[in-house]
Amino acid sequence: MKISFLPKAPAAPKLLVCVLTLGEALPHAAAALDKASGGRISQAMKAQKFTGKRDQTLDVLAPTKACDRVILVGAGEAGKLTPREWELTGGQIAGLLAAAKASEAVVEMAAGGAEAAAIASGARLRNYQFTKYKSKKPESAPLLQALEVVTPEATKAKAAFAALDAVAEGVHMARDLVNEPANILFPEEFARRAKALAKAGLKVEVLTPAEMKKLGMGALLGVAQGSAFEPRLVVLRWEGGKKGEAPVAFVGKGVTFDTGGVSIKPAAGMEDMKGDMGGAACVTGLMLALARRKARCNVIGAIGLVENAVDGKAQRPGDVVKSMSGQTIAVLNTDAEGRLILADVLWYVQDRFKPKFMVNLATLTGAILVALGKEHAGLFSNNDELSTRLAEAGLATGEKVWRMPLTPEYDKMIDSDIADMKNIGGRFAGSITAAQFLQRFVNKVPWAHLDVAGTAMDSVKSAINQSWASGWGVRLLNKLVADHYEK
């Protein structure tokens, strides 16, 4: 979608969307159309009691011969609206235009550049479909092709939107990856797509099974051994900060399909396990966003890519594997595989890059859905400052997190009689014991684990996303970096 910002509306727009705050008068283009129509727009506003209240809409058809439609959208009380609320209004506008089957439109608002940029960002985020495998493209809701946003601060809006557009591109990439079927997006293909991001300025390394074996990544390789598809470990590096400065690091679980292994999942709903790489998708989209907007910091993104399948070579319940850290793990349930992958990738990242902090994302446990549903991701951390910053970024972006406990009492639940630990802790506190497991591989590095099983896929529909895949986490982590780690 082409988005442009103008200080004045083009003459005689065919479709005009007017964004009004509470009690605000019609801006220039809408007022001119109202006058030309003999007051039809203001009459409709009066009849429908349209005042600009948040989420109010009013559709005025053919007010003049030259104009097919004017859509009024209420933003709410001026001066009290957050950037997030402006963004949601932009998504709402894109939804209304999709319902109207519009390919282009003009959006007029009296608000300033930051607000106009947020409106455009919301429209860009909403303007997404995954239809590549449909032989006939749906005609019911075509994508917008062009949007002209009219604001008194057009130059400022254009500058502010550049970074938001980069983030939206990262979100869309993450959605694409999660939406892809597993026969198309297996570990090697995912790695190829990540490697293509070198064109955006990222440095990309791809580790093969032989290289991982040499490093001693027995936990990750144990998960992969039942699949016909080889695993990969991808490291994406953005070097936008001072040379030699310690990076911040993000780690993603990338199980491109999860059968559960020998501890096989029930058939019902297993098709959704193509999305078990939502954490890796987020990290990949985030790294693209940071590169596109040329973030002023050093960042590492690492993703462990594996398929958890079943054949005669598959890992068995009761097997013991040795992780890169040297710690041994009794694998009591092969469906608790994500933590095995992350154990080796987290250790590798902290050992090699010595980061300021690590945040990992994983569709790790169904238990987090039971605890938090789909509104919050579970947050587990060994660092209060990092937790607070993530929570604040979550509230600002709408990608909310809720901190869960980590204590020695829960840690005891994963002790093993025959190995250093076991990969499950029993029926209770499943999300917590999974996090306790991961904590054993981060030493004293500031670290946070985000369990995104309820937010990365089969997501709640919103004004800025109608897709099965949400791209959750890209905006959250971009906000974290932008607010606290750029200079």
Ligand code: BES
Given for the second form:
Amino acid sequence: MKISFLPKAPAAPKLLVCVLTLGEALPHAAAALDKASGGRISQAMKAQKFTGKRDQTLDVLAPTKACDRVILVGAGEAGKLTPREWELTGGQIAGLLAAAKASEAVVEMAAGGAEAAAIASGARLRNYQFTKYKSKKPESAPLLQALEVVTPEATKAKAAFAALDAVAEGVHMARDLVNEPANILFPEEFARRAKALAKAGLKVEVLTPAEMKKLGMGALLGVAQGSAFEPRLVVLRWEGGKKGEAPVAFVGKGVTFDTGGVSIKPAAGMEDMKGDMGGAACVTGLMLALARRKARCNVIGAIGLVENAVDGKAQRPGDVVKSMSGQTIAVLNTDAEGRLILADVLWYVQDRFKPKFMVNLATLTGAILVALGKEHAGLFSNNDELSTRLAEAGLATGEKVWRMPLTPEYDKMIDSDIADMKNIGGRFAGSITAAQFLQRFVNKVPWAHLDVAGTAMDSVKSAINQSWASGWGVRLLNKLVADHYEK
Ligand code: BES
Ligand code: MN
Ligand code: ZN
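If the one shown is the form predicted on its own, what is the structure of the form predicted together with the ligand?
First the chain shown before, then all remaining chains and molecules of the complex.
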């Protein structure tokens, strides 16, 4: 979609969207149309008691011969609106335009540059469909091709939008990856797509199974051994900060399909397990966003890409594997595979890059859906400052997190009789014991684990997302980096 910002509306728009705050008068182009129509727009506003209250909308058809439609959208009380709320209004506008089957429109507002940019960002985030496998594109709700945003601060809006545009691109990439079926997006193909981000300025390294074996990544490789697809470990690096300054690191679970392995999952709903790489997709989209907006920070993104399949060569319940850290693991359930992969990737990242912090994202447990539903991702951390920063970024972006406990009592639940630990902790506190497992592979470095099983896929529809894949976490982690780790 082409988005432009103009200080003045183009002459005679066919479709005009007008954003009004509470009690605000119609801005220029809308006022001119109202006059030309003999006051039809203001009459309709009175008839429907449209005052600009938040979420109020008014659809005026054919006010004049030249104009097909004016849509008024209420933004709410001026001066009280957050960037997040402007963004939601932008998403709402893109939804209204899709319902009107419009492919281009003019959006007029008296609001300033930052607000106009947020509106455009929301529209861009919403304006997404995954239709590549449909031989006939759906006509019911076409994608917007062009949006002209009219604001008195057009220059400021354009400048502010550049960074938001970069983030939206990252979100869309993450959604694309999660929506892709697993026969198309297997580990090597995922790695290829990550590699292609080199043209955005990222350094991309791809580790092969032989290299991982040399590093001693027995936990990750144990999961991979049942699949016809080879695993990959991808390291993306963005060097936008001072040379030699320690990076921040993001780690993603990238199970391109999770059958459960020999501890196989039930058939119903198993198709959703193509999304079991939502953590890796988020890290990839985030890295693209940071590169596109040239973040002034050194950042590592590492993703463990593996398929968890069933086969004669697959690992069995009861197998013992040795992780890169040297710790041994009894694999009592092959469906608890995410933690096995992350054990090696987390260890590798802290060992090699000595990051300021590590945040990992993983569609790790069904239990987090039981605990938190789809509103919050589970947050587990060894560090209060990092937790607070994540919680604040969550509220600002709407990608909310809720902190859960980590304690020695829960840690005990994964002690094993025959190895250093087992990969399941029993029926209760499933998300917590999974997090305790990960923590055994993290040394002193500040670390947070986000369990995104409820938020990355099959997500709640919102003003800025209608797709099965949400791209959850890209906006959250971008905000974390922007607010605290860029100078
Ligand atoms: N990928 C699943 C978790 C999941 C469930 C993600 C639902 C998204 C939606 C994970 O690998 C898994 O299978 N976890 C098991 C752990 C159990 C065997 C201890 C689970 O949650 O049942
Ligand atoms: Mn599993
Ligand atoms: Zn899984």
